[in-house]
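Here's a solo chain for you in structure tokens, the form predicted on its own.
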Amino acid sequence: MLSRMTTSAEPVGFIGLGRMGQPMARNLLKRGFSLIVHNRSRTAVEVLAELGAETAEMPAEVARRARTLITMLPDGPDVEQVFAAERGVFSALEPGTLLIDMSTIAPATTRVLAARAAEAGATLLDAPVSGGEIGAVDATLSIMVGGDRHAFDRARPLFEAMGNPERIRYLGPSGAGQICKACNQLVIGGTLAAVGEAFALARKAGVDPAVVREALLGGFAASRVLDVHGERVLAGRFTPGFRTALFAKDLRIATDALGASGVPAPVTALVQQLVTTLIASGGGDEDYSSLGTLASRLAGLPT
């Protein structure tokens, strides 16, 4: 059924042009495939246009004109309503069509699609992404794949224009690459807050937090988030990046998948909590790296 490979000759349909998906569509233009665009806010198509791509005043139009499309949208519901929708790609999907949804929405939402692609012959990858705008602009996600494995083969070259090809992966069947993003997210979580309470404690006892961070960068305790999200906490710069909001979207995906399998999670559900704090304290629309800040507050000291 995907017996074609995806060439930059044939036209690709890429439907979401939000803060992700523009600079993910632009990384494709440059490699040189051609793109067929559509989002709803006009702006973002023109952009992209201007740039090369062709437009579609709909997701079914992109779905008549490709035979790969890509979708990056908020969350669940958006999916469904782009792929499900009187006017959406499933009204007129070609058999042999190959789907790639690379936003971050419910495992059990990815599988549903999947099986009702199946049922028009036609392949949907969940491939959701880690590395925020900066990873999408410059072409360095991570791209956590699951699906069928010879679709995840026909796809590499998309992923690898968007994406460090050192960090592509194929997790399994249908939902994994959504479970293995939603573990991404846990891990983020509970990392930023321990590094949140670090610099409170550091900063109570009068030592300098950024002297702190870089002792610990060099012993076990280091980690990416302590490098990248750290340095964001000690200088106070959260222009997102990525919004806390939609972070407390991706936790909420975690948890409800954590709860489908049985496993506790009272880390999680802690940095949950701190989550809505922010959010509540009017941080939903900081990067989500402010989470760090969060412990300090509670101390009473100033942020």
Contents of the next structure:
Protein chains: 2
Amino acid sequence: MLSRMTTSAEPVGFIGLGRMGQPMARNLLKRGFSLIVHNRSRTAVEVLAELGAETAEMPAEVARRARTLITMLPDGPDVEQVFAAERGVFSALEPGTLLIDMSTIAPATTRVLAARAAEAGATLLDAPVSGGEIGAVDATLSIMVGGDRHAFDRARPLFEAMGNPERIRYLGPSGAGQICKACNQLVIGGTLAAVGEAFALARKAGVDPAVVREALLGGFAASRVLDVHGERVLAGRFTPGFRTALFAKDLRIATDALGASGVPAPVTALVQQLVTTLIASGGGDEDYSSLGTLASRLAGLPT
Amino acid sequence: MLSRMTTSAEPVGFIGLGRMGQPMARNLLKRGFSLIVHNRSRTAVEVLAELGAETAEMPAEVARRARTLITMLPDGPDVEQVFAAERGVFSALEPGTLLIDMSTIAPATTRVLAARAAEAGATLLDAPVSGGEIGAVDATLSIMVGGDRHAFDRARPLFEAMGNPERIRYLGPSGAGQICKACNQLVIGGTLAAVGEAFALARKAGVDPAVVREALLGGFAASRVLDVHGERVLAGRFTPGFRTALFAKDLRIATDALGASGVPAPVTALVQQLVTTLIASGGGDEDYSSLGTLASRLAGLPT
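Swap state to the form predicted in complex with another copy of the chain from the form predicted on its own:
Let's see the whole complex now, leading with the same chain.
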């Protein structure tokens, strides 16, 4: 699929070259998009420059040179900084620019930034992803998009360079992508915490949790969490992947959104406390699947 | 596969012809097993008699006439009654008899009954099932078996007449099948409650929960609960199926087993409270998937 965005005359800006952003930017280059990249630390910028990307010193410079601009940053304050700081994106925003924020941030923050973009004649999509570092590297991410429908159509070739085309979904107006991502994270959290309790019960009762996992995968308790994370939990492999500290941030976004919506969500609130417990005991830098070991740890079982 | 149990000279006893037991007994007849059935109420007995089963007035009579005896009853006290009451199974138990309790009851109760059976020279397997009424009718149940391994091998032709051969699993010594079933139910409960909170958040935020469900089914939040129960929740179809009151019983078994094992399991404990809330608001006779509506109901949303 050819797009006017694929010509080098109209490069795509990319700000945020971390664990997720760097492989996503690489996949855009592989698909023939030309990039102008910026990152707070220079190392990642140099890696992309060697692969053919142009570089920019400031977010404002990216905004000046690119009519399409992707951001992939750890948290809401990072996104606000890149957009609204003195030499940020908003300081140099041209009318007609398409902003695509693929970070996972609060829906309320997304909506505020989208409104500011609209005042300048630009459009902001929220397009958080799921699938982790592996999904970013393999270009198999799920992408959950909120904002203007025509802007979504315009951005689709970019999304298809980074994600699984069947898992690129338009959810609704600004913030709907972030709401969907919050739903995704809270469902994963509830499932993972329950799987951890099941494994602890099996172990304490002298039943092999690996056989329980296999039995459960054949029935209604089957889930990707039980399959993929369950396997990691039983193998004790917690090299991230996706750090528990970032999962805690996502659950905070979910509970904030739930609270703002007036939805009582005791399971999500509890899972957030369990993740806080996990971090307090030193697990913040492990892969978040280690939440599935918490019940065993608290029961004094070796994990 | 021929078995000595398929000859009419050695009929199989079947006690408990309820919503699950009746279709399971029918499937045994279809596969050529001859049955002696007993049930507290006569109606179900007459249905099976018309299909060719012999009938018995008392559990003791079934025990006298059958060297293999299946029980499928609602709860632990029902099983204890059938086995240990004055004219119960234990009062007429012959050495060498194979008892197969397919009810979902406490692992501790199973172990006590297995010990009493062993004193009489008989063997008790715990073999609870998953898959609901549909699985019972279609002979696609998952069967989770604890007890003597040779007894399991001997019972396999019976299990294969009622369940999916690939989902018949030996878990370990007496009680291991019930432990696995408890794990199954608590994982389903945690997942379902979280799915309900996600749907409530989406609705309150103006995002179509059906689209969120589809988006999540493509990623790490995917589960059979989100797929099958999620569809029921969004369609508002709560004809059981499997009643919430029985699911509450299963979660009580799980929390009791967790407590007895010294495993802190706050998610399961909370889900049990949520199911209690659901029952208190009149939902006990609905299908248990209605747990996925609770967050929306509590948030004042129409469901």
